[in-house]
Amino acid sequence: MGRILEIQRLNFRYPDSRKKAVVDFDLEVSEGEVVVLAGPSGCGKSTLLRAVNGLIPHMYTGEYSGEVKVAGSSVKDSSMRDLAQTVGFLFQNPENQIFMFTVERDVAFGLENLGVEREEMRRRVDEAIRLLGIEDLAQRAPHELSDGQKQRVALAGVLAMSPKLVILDEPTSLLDPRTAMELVDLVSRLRKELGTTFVVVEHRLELLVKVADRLVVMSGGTKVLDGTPRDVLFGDEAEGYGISVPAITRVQKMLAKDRLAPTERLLTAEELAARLGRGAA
């Protein structure tokens, strides 16, 4: 697989700040990966996302050095128009990006701004609506929808642009547990069906670890941990960086000290239930 995202020694400091928001940050993401980015508030996650989708340095100015490439093209040398077709961004609050009179028009909004031909626009909108399973919502007004439905509509608008990389900024923060799990399952399905690459900022790690290939932890503007979710969360350093280690993992780590835990590194309730089932058998 090729690399879809390459970040090399990225540094950024806002004009009104004495310290850098991102410090010597390096990251490579391959096509089709699901990478979860975690860390305490103020660690630089939001700044990093802005640097990937081009808001930094095109909209936010400051002291900038290093390189960010998406699909081989430098972000700082690309126009926002070109980046919009390469990097999709789903905001934490979907209401920030849905504002048309109907769901169908909302999904088509980005394509209309790019001047996509009507026949091609129709095809892309229909495909995005089908992928998200919101055919029954197409003619409804977005303000009538639930938070979960709004999230799907916003994501449909992102996917209609056919981006190579999709960034999700705390996508489950406004969702109830059931709807949040549906969104996580959707990410897994889109990765399998379309080969979409996802970078997800999320505090509720117990939701994402089952579909993530890697977990990257930030602290003080730099990358401090990078590995599979099992390796990172079962390591000795994870909790020291203020991330939310899943409860099942914390309990297992405590039991392991007395040699009472199973040898597998369990991350989810589903894995624990399966393990207990095998034990009972």
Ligand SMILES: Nc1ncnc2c1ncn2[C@@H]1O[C@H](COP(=O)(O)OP(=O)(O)O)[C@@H](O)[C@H]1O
Given for the second form:
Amino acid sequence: MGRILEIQRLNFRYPDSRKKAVVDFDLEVSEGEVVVLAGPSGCGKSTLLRAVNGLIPHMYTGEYSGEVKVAGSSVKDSSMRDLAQTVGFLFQNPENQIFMFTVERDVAFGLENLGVEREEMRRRVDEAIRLLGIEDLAQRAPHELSDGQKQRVALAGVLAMSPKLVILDEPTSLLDPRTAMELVDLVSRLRKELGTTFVVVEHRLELLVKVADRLVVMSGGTKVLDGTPRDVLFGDEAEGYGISVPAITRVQKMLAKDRLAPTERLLTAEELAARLGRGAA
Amino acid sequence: MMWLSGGFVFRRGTSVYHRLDPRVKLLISLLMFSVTLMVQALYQLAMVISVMVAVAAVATVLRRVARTMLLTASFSGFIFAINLLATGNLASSALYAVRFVAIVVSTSLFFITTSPDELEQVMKTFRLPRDVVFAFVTAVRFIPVMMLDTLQIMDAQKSRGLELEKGNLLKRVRNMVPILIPLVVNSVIRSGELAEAMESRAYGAVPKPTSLVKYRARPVDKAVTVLAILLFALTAYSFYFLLPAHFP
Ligand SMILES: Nc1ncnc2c1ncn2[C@@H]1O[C@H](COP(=O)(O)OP(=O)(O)O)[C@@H](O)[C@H]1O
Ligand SMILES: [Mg+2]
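Starting from the form predicted on its own above, please write out the structure of the form predicted together with the ligand.
Now the full complex is given, and it begins with the chain already shown.
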């Protein structure tokens, strides 16, 4: 498996702030991985994502050092045009990334900008719409959509550009629990069907542990923890960085002190239920 | 506000008229508009307005157009009064007043049957710069969002004790400040986020972006165009040369 993303000693400071938003950050992501990035508000997660898709340094000026490589090319030396085709960015608020009056036209927005031929564009738009199961919304106007539907439309617009790497900034923050769950299932399905790599900034860890291969914890602009969700969440440091350790994990950690917890370090309600069911039988 | 949204905001429809090429709809409205300016007598204006009503009926927007006419009529009364005072000529004052209604109706017919998507297409056929078209697109796209924003802010501020409907004019204007400030802040944040999203989806990557949909004039569009131009020419000719300017 190749490296889709390599970040080496990245530092970034916004022009008007005294403190660096990202400090000596290192990260490597392999193709097809789902990486969850967590950390308290203001720790630099969104800034890091901007540096991955090139908004930093191409749109945001500031003090920049270190290296970010996507699919082997340096972000600094690539054009936004090329980056837009390798990295798809789903922003936190879907409302502000839907531009056109109909869903279908909006899904096509990026391809229109790239000058893709009409037949080819039609094919890719239909494919993206199918992948997200929003066929019945194709002719709707954005203001006729729910938040969850807007999220899907925005993601379809991102996927239509066939990015190898998709980054999502707190994608469930505006969604109700059920729609949030569906989004997580979608990520897992797209990874299987398309082999897309995902980097997801997310607070609701209990939702994402199911699909995440890795959990990276950030604090004060630096990476502080990096490992499988199981190792990171069951480690001693997780709570200290202000991330929301799922209740399932916390209960097991409490019970472990009295040697009452299962030794397998179970992550999800399903795993725990299966284990307890087995225990009772 | 009500008048504006009733008279000029597009609502989806499936009539034959809605499905015409947007450029044809624009042409029809422009022709109707021009005819209105050529009219020499009130009865001619009545003929023109009946044609507009017929078009509205075909477009199944008769009720909306009727409401627009009624609402415009009040402005018209104003125009009539001012004209009468200035000129003392009853016939020409009436002509001006009714003409205003006709002008509004011809314009409104275009806007209420043409989707923003089609408007964009029309702008593109006039070869307006991409940035201009896109600015227009986003402006229209965010009208409902901003309206919702405003309502939410108003509710939030009212629930904190802001009284919008109380006091004299000055106080009422001052009361708008707590509504306007969050609205402006919202818009600034929004435009920043929009700019990021545009960059990320390759806005401006190539000088000539392509388009998913292509509007092609169908035979019916061509037929309607020819018909409209013929009718226009005939009307214009008869207004100037055949029909008396005043009923004998
Ligand atoms: N556009 C900006 N200009 C200046 N400072 C910013 C900007 N965006 C974020 N920051 C600052 O950078 C730091 C990291 O912010 P951010 O990356 O948004 O954190 P997170 O996404 O983890 O909440 C914060 O201190 C924030 O105030
Ligand atoms: Mg953020």
